[in-house]
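Single chain ahead, written as structure tokens, the form predicted on its own.
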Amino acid sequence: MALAARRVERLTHLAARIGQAGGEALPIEADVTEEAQAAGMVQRVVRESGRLDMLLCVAGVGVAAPFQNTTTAEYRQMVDVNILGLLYPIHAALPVMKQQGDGHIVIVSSGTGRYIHPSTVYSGTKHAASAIAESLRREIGKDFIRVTSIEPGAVKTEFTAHMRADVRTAVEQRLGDMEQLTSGDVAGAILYAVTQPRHVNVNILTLYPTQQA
């Protein structure tokens, strides 16, 4: 297995975590949205463990926010990460699935994309996220690799510490004291997915807070 983010410090923590777990992990700093570390990372990957059977793309930013109330600088990042920061690693993986015959392409997107929110720029990359998981399946489904769209609603992680302090505050007022879904409730969405036999690929899973309209 390998971890790869942009923050060292956690991936080493969490390789730890694993390595304690009796599994074993390695960790690369790497940034997705620069296409020569998204690249050397698939690269490192394969040389060190001789092939690529699943990569899961979890990179996200948002500004949950209307259009008007969203930056110039905020629609970069979001476009970088969330589309570019998605594509580059496909772009590297996919060589290596295809020669295998094998692989699976596991894309976390969001409910947003899905059934869209006012927030014009978030959910618009959001939608493309889905977009390109559906396409991508259609077109390399022959080849046996498979392509997995998890799009979750509110999930309790630090996402909203990244926004604005009035966006963030506004997330916050609206999601009030709903119960949130937690990481360990994505993961149990993506391990379904990847455990199912070769012949069966999950397109799209959507999972919501109870609570959430």
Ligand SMILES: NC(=O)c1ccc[n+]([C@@H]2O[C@H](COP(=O)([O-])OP(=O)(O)OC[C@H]3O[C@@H](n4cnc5c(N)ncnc54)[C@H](OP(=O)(O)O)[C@@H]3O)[C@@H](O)[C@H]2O)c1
The other form holds:
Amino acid sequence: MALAARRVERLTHLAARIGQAGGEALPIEADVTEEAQAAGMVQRVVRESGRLDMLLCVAGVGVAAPFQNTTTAEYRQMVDVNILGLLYPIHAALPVMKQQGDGHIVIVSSGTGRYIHPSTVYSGTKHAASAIAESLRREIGKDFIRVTSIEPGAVKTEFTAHMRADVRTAVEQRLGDMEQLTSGDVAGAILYAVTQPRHVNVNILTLYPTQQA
Ligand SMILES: NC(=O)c1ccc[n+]([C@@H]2O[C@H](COP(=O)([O-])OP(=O)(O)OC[C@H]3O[C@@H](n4cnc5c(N)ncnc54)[C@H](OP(=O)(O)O)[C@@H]3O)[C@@H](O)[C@H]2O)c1
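Please could you give me the other form, the form predicted in complex with this ligand, since above is the form predicted on its own?
The complete assembly is shown below, putting the previous chain first.
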């Protein structure tokens, strides 16, 4: 297994925890908005393990605000990470999976990629992610490459910590004391999708906190 993101020290720490639990993980420093780094990440995995069973596209940023309270710099960052940061790794992974004759691409989109929440640009990028997943599935399923879109509601992570203070406060007020999903809940959905037999493609999994409208 390989873990990729920009903050390599966190990946190294996580890889050590996986190692202590009996697994094995290769930390790779990569910014998925940089085409060469996204390609390098995929090539390194193939070089070190000889295969690419699955590409899990998780990287994402969101300023969960109305259009008029989002800056053009924030639009760019969301488009870069949530769309290009998805396309570049997939572009690098597909030829490898085609040559293998199998593979699974899992895209972490969002509930706001299917329903509308008050986050215009973020929602737009996640609608793109969900559309890319479904369109790609139809294109490459014949090659036995599966594509799954995971579409969660609110998950308790560091996601809001990257938002502007006023937006973060508004989001936290909206969520109130609602019991949010955990990253483990989302991991469980991914595990379900990727452990189905080869002829079963789980297209979309939407999971929300029970109390979220
Ligand atoms: N939290 C929610 O309520 C929620 C709901 C629905 C969907 N989602 C989606 O779930 C996914 C994961 O988000 P999260 O909630 O876990 O947020 P998070 O805690 O902020 O994690 C975001 C992850 O993306 C990585 N990342 C960001 N920019 C990157 C880049 N340019 N290149 C490589 N890695 C990058 C970050 O690592 P580095 O900073 O080290 O690069 C981090 O590991 C996102 O796609 C998000 O849109 C979240």
